[in-house]
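Next up is one chain by itself, shown in structure tokens, the form predicted on its own.
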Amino acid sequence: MTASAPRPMTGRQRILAALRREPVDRTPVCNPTSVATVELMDLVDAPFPDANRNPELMARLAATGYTELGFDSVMPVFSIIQESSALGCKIQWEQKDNWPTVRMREPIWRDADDVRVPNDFLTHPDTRCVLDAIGILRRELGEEVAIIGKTMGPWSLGYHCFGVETFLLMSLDDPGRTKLCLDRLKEATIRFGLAQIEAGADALTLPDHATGDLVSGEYYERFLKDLHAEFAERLPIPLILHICGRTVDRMGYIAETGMAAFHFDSKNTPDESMEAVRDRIALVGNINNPETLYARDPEAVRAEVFKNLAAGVQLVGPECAIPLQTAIENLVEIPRAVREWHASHAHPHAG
């Protein structure tokens, strides 16, 4: 009598081992942030501007990332702006073929003793928004797909509500005010997050926008790292820290935090990356955007996911949100190339 073989994990199975850096029966495909495109949208007739402020649609337009793309994760926040706009920002909402951004040229506070989190701030519609999304997403796929949701980091939330220029220059002229800044607007982040986990989030996304074109790693050190391991502490499930750009000379320094995963931009090449962090947290990406998803064809899709395979990386996907023009044809090649690469080496591949 022969052995039947393993079953196949579940999407949500492979993700959430994939983060604790355990085994797994393939490399899972995860979208920390957004892949939703105006093809879905119509597809599902979820459109933005909608799409980020109506529960329903959220959820429904967050479901294709699932069951149009054959991704292993959901992840309904396709904006950076909701807690934003829930602190009192002015929000532009833009069209189904843009996103939603933060006036940031009328910034609401000046200075680190106008910072304070609304007593309103997680029932504001727009931060109700994505807590009722993830309870659809949770009652509806909560047993096939990792849910996967988002809490911006306090440095993206310094830039909206001071404005990036202000924020910067604070922080070069007054690193102790920044910090009071940065240390006050953290509990909009675990706030927003522990709401999240308690609608049935997975994993939470942190994008923290100290972005490798505008901020150092010896900034990162000195401002965040320690902020980023309270999360770490705070928040009880994992964690996936988004920073855009060239970010190596700080991946040393984010694997120290205790996050579980790096969601890194192409601008780092898989093996550097895998050395920097050196099996300490596990990585997601990196497949390139503007020059891949949106602007090339499916054969350079694959050979970009190939590549990340190679380097032993834990999680595959693109590396930040998508364009919102993109091919439906190039974002399915993602888990179809996940699959072929490994059929051809015929192993599980452990983490």
The other form holds:
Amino acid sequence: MTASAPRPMTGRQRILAALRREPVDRTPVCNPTSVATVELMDLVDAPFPDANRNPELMARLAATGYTELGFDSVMPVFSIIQESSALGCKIQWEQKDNWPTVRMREPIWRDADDVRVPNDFLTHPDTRCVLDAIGILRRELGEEVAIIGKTMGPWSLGYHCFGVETFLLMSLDDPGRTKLCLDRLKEATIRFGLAQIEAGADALTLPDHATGDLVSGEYYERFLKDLHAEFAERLPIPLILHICGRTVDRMGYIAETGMAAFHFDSKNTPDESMEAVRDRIALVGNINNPETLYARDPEAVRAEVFKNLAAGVQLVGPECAIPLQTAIENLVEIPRAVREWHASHAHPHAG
Amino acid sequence: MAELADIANATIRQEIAEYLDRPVEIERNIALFARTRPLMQEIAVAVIEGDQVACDRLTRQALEEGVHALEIMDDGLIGGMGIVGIKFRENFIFVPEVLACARSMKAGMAHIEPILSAAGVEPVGTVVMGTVKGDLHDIGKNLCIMMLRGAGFSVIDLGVDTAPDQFIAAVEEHGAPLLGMSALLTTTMPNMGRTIEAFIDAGLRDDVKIMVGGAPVTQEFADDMGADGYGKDALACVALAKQLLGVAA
Ligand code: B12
Ligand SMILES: [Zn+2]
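Having displayed the form predicted on its own, please output the structure of the form predicted together with the partner chain.
Entire complex below, previous chain first.
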């Protein structure tokens, strides 16, 4: 970065600059996936499952990412099922202490010819809810903080609509049909993404679970790399690809998609990940959820934040949707640790 | 001691040479395939390659040639699945490939099972498996089930989102000596402990061994909640099941 550190930035400016790998006054703290917890739900009286279905509650719970935790971004989509619900999947909405999920045992489609994005896709209550919540957040938080939306990629939508095992077997038996499914499903990704941009989102998380725990890196190249590049072209705000699990073997491909950032999991170290992407894409991550944020103390959180900062990771945050029982104490330690680190390191990383 | 060159089938020789690294596993597989008939090796290859059509055809052929169903299962189908499990553990293959291998094994087992049950051949053991309440992750659990079946166990699969009383009912109904629980979420992991308590409350804890697994679960956590064992992957699950039921490895 340039010798003179930029003057104090708002959270929004900081996030957007870091996503462009431009100079920042300090590394932003970013949550591309949910930071909702039971404690936060109680604090603002916006519990699951209602906070996933009512825009006021959704916005109120999302705002706590900024007001209570001090992150530089807010993220109103706490689950991965809003658009699957609009596509026709059956949803188990669960209770306050668990995320809603798709009943993948009752798949809605069997073949590429079944894939159809319904006409009411964007007016369905569960997609509408996200759009309205983004509108509320934009009005209430103004330009202070970055609003990150979320639109699911076609691979993850395929899991939901066909069932994971059926979809994965199809990818092996008939790669051509699988590509056709993905190509048809991508319209859902793009339409929901564009609608969120119009509603006021500053950036979009795009989860597409082609993880090393399930499929090879070569699979990512074969089925998804070009589609992800197409998303980067057709959705005109910064995109943050999210794939949890082991991904270092495919980060080289991911870096070539033109997406702004990749949200990476702690199964990949910050150093090896920075090395793999070689400054072609920004990285967001990778504080461990189950072992650190959920089960340990602020000290352990701080150590992981420092490890990311030392490696030059551009945006710091939890690796994936944080466990709902995570203590606020551990979450507020993330921005605190970032500030502390910058106080003793004069020049923050530009990119 | 048998050597690689003693194995008739070139594909099996190549699989062992290329993908196996642990001396005990190399030794065990060489010993197995060096003594099996060429047709059993071909069945194993059909499983390894995920070729369900070939597996179906070769299994029927073997039965017509008078090979005993038990031999086809042990030397052909289970033998092949053993190599599949190792390749998955070592990241040479991934979930889609394992699913295809399991599907071909199933195509062969479809001919074997009716014969074995008509003859009253007992499975190695009966295991009840399920993902705990509130959790819908089942890929790992399903892989464990495939490997357990691949090792000759009879498995009752309760699916996902399984409440303690459903686990209890299934164990009682099938008289299963072993229960396996899977959890992938920190929010649902405590439901394993709750299920174990439910077994204690029902006075059934001493009748059943309980094993647990899933990415966030650790040996320490398993010990804390009073499980009898923890397995970190599908092969460990099979080894643990054998150990808990006192079956020779
Ligand atoms: C695929 C996946 C999904 C799929 C699940 C599809 C399905 N049918 O299972 C989908 C996309 C639907 C999904 C949904 C969600 N997921 Co998810 N998901 C994953 C992912 C990417 C891979 C899990 C997997 O299948 N691994 C591969 C298998 C083979 O491994 P495994 O399950 O560990 O099983 C092996 C061993 O553990 C062992 N084993 C397993 N069971 C047993 C049992 C016994 C007895 C034994 C001995 C051994 C054993 O053997 C297996 C084979 O080797 C992980 C990330 C990761 N890398 O782990 C996240 C992850 C598990 N998910 C996570 C989250 C947060 C969610 C959601 C809440 C997302 C959301 N915000 O809505 C929902 C929750 C749904 C619910 N209520 O259950 C988090 C959980 C965090 C936590 N620990 O609390 C993870 C860890 C991601 C992360 N880094 O934070 N998910
Ligand atoms: Zn994730």
